[in-house]
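First comes one chain, alone, set out as structure tokens in the form predicted alone.
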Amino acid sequence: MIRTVLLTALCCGLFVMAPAQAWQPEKPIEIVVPTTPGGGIDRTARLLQKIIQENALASVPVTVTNKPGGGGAVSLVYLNQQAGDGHVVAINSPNLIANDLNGRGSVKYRDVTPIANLFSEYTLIAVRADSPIKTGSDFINQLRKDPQSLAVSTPTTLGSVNHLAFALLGKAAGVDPRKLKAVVMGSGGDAVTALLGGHIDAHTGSMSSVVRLVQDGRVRVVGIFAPKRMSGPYAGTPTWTEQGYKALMDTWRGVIGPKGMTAAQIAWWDGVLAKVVTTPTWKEALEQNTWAANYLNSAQTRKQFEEEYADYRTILGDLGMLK
């Protein structure tokens, strides 16, 4: 008799299959950034936490810690220590992928969770403003006639993304990009400090890093590894391919999670990074920071990933960083 019954409201649809129970925070969340405050990466973490907590996005504290070293390989270890956690994310960049390529740490990109791509930012080299270097042409001159001459940061470590966009410039200006001087520091902010101290010649970093300096007229822009003229205070500012030299580097901000989150979990991030990006306190930041918008969802990053990663290849074995 109850089989009956049941094949009879399974045949006239009574049955409904309950949806999926949807994840909600039940902690505190922590943002890990890769970095020591005050660089690009950093500034992103804590602009999300700010509009999370301002628009009630999460029913939690929302908490940013930085876990520096290693170029992001510090954080990734922390970040999967908490396997399965939907309340520890981090923010990343293209040194997810290079770290990977060149192996450094043991955390590669395919351990960890997608979660968004945030926006995109193209990678420059500037300098003081009392530099002798005034142009692209005077850096590139200079790097051939002794590639070591100049000492130019790159966060955060050998094979990042900066450092990636030196070597392209070097490889296009026909400089081995082996033999150039790339010094690592410990975020943008960092790098910055040094070369506002005269530490170093030049910085390798993103356009935010530097846009204030640059409107106070503290530094100088030589190039910009965009594909075309960028707007706002770069307005002046050459692109590398317009100067002669084939070189494009974009540096993209994301959010990952732990290895093994749900896909309940992964849809409550989704869910909630689109709000984020829609809200104008982030639209008056991208103005301010020239950072390009380019939200991608958590389907959309494990795409990125895997093209970018190809692309990357092919980079760090001109420089001999493949592992």
Second form
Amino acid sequence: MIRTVLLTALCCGLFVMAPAQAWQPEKPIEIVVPTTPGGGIDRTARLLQKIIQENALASVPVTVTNKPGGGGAVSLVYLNQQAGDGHVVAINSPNLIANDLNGRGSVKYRDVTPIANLFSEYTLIAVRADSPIKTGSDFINQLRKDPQSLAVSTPTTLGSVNHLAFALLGKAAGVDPRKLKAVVMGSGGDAVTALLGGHIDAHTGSMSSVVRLVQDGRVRVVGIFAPKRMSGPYAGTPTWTEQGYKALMDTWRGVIGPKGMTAAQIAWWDGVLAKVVTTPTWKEALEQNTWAANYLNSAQTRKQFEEEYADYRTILGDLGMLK
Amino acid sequence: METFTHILNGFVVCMQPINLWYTFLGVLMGTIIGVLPGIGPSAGIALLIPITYGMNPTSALIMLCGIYYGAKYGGSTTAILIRTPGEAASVMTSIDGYEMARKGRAGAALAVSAIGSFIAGTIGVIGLTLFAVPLASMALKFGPAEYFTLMLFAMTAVSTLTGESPAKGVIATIFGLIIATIGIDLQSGQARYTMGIPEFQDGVGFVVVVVGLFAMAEVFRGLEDIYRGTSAEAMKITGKLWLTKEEWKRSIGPIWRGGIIGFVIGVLPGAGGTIASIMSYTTEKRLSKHPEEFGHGAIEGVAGPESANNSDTAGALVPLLTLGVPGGGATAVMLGAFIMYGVQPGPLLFQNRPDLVWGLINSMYVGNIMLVILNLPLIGLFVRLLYIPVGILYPLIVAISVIGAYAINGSTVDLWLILGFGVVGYIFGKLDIPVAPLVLSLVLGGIMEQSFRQAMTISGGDLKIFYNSGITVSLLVMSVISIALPFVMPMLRKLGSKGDES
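Show the form predicted in complex with the partner chain, please, because up to now only the form predicted alone has appeared in this conversation.
So here's everything in the complex, that chain up top.
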């Protein structure tokens, strides 16, 4: 009896391993985080670690390493020191593309292996509940009348996703992005505080940065940079596309590997991550954090990187920030 | 009345044995994290969040919060004993606390830190209980222009920190401002003074600078003493491990004032414990009848800042709990934890989850009592560190500093920086240049520049924004008075004495 079970197990094992010399990790998997512990990217990595381990999606342990510095540049150098190693992946964000265009750091986005996009945090524009700006068209009309009349926060630096989103919207509305008054704030929290205090007129940020204030009725969102209507607390908010302005922007969280990964290694990760995003723990986390489900596999992610690079390049050119 | 019932209910929640246990666990871990330089409350909380998966949210938040304020207690220990601030906000303590230790009053310095932390911590929690909701709206009045003038006012404190030579103070201040400009400028997205080193893009870490300037420089001075054979005076504890009546009398004022300063600064987002302790230090130096003792072991210079950085934690919870807006690194991590448990901080939190919010706030009263009980008996143990022969002590300081700084970013660049700033601190010591103005301008420089430029963007380049609100005008006036006082006071005194003669 035992022998039969063993034999069956062995056969099954062989069977699973047979097609195309499938790759399996042989040592612990390492997830690299380009920031210090505690931020959104770090939480994504630790969530991934938890789900892979809980559901035994990998036969080896999973560790998380924080390699902060240089707006992500340090982590990319670290990642590529392990070229061709399928055990090391990193969580990344649009910084990967933006830093490439800004000439920061030595590792280009094409130097790493795209593995997946996990979810998107779409960008939005919010005003205070008592603002005279009631709708997206109020906002656009005010900008058309005088681009300098609205001070709009764009955390966390010039050329950030939030800044690009604001510029993109201006352009779509026929306003010179260079004339817009973009106030760079150190963090989303600072920007929201300044918005509530009436020091700025509007805030460009992620869906999660204002979700509580939207629910409390202290802040109104006039437009979301998403391709389709969002659900939950934002179900009633029109997208910019719906309002007639072609402006899409999001802070995505993706997984990348070092350069030189083999097709078999990428296929293994495609298999694991496709399972991760169907787990209840994952779905629950998405809902809690107002993260929008947007899983893309390795091929789709590669395509997204290329499109995004072209888009960012155009808008940075319009802003006169291209190097 | 309803609120009162909620507060009482909160005590029932926090007195449950399971919550008492988690409070204890939190403050204990916080103390340990505080003692270790480098690992601050933000990283400490972030790393311990995974342990709390599956716990009841109230218990988990009580524990994480315990780590946050517990760390402020621990930070003073290494600051006093080996001149290495265990936590950034303890930086001012490493000036006079260490001098007290050298004079054999390490026990008194540690005792006053623990007691000051307890009293001020409790003041902070009372403030949080009474004023949380009204204060949140006050914090909102601070926009970029208000922040710039607040930082300007804080910078005027430099004049009191300069020691004998104002010129040397200016050198240190400018040096601090130069370091503060390193990194990517947020307003333009340009890298400044990064010299091609990617790690410099995020700026030079405050802890790294402080550990180098204080701890490493101390080791270099010690080495020089050994080399010259002048290190005879081993630090023996002569006095009691408790405060003398005189010391107690001198500490009580700074503790109260520090408690209030810390709480108010804590409520303002972005300011934080380090600025609170610097503000308290300069306030005490100004008010003191013997300002010349500051920097040479004045107990007020320990009592005030240590109190301020403890009540700051309760203040920082005001915008977090009432607005859902974190004011700093540690509270940002806490916000992440709240969201993870499905609890949404904001004005509705007090209505929807009174059991959780008041259980959490009230657990801080209990936690502070636990901390003072935990810390006072340990003083005798800590003080024994000073009996360690220098041949062991100095390598120990180097090891603690290096591990602490490396733990933040895991970056070897930071280790070179510690060494470099150690040399700078040593040279400054030789030239009699004070390091306190450097620390102050390093902390304030970045915020000051960014808020100035944010205000300029908002106003379209019109300086009027700086005298448009009551807050900015009063802060500007206070700044002018603060600068003028050292010049005007002697003149007034002279006039006064002349008047007496005639």
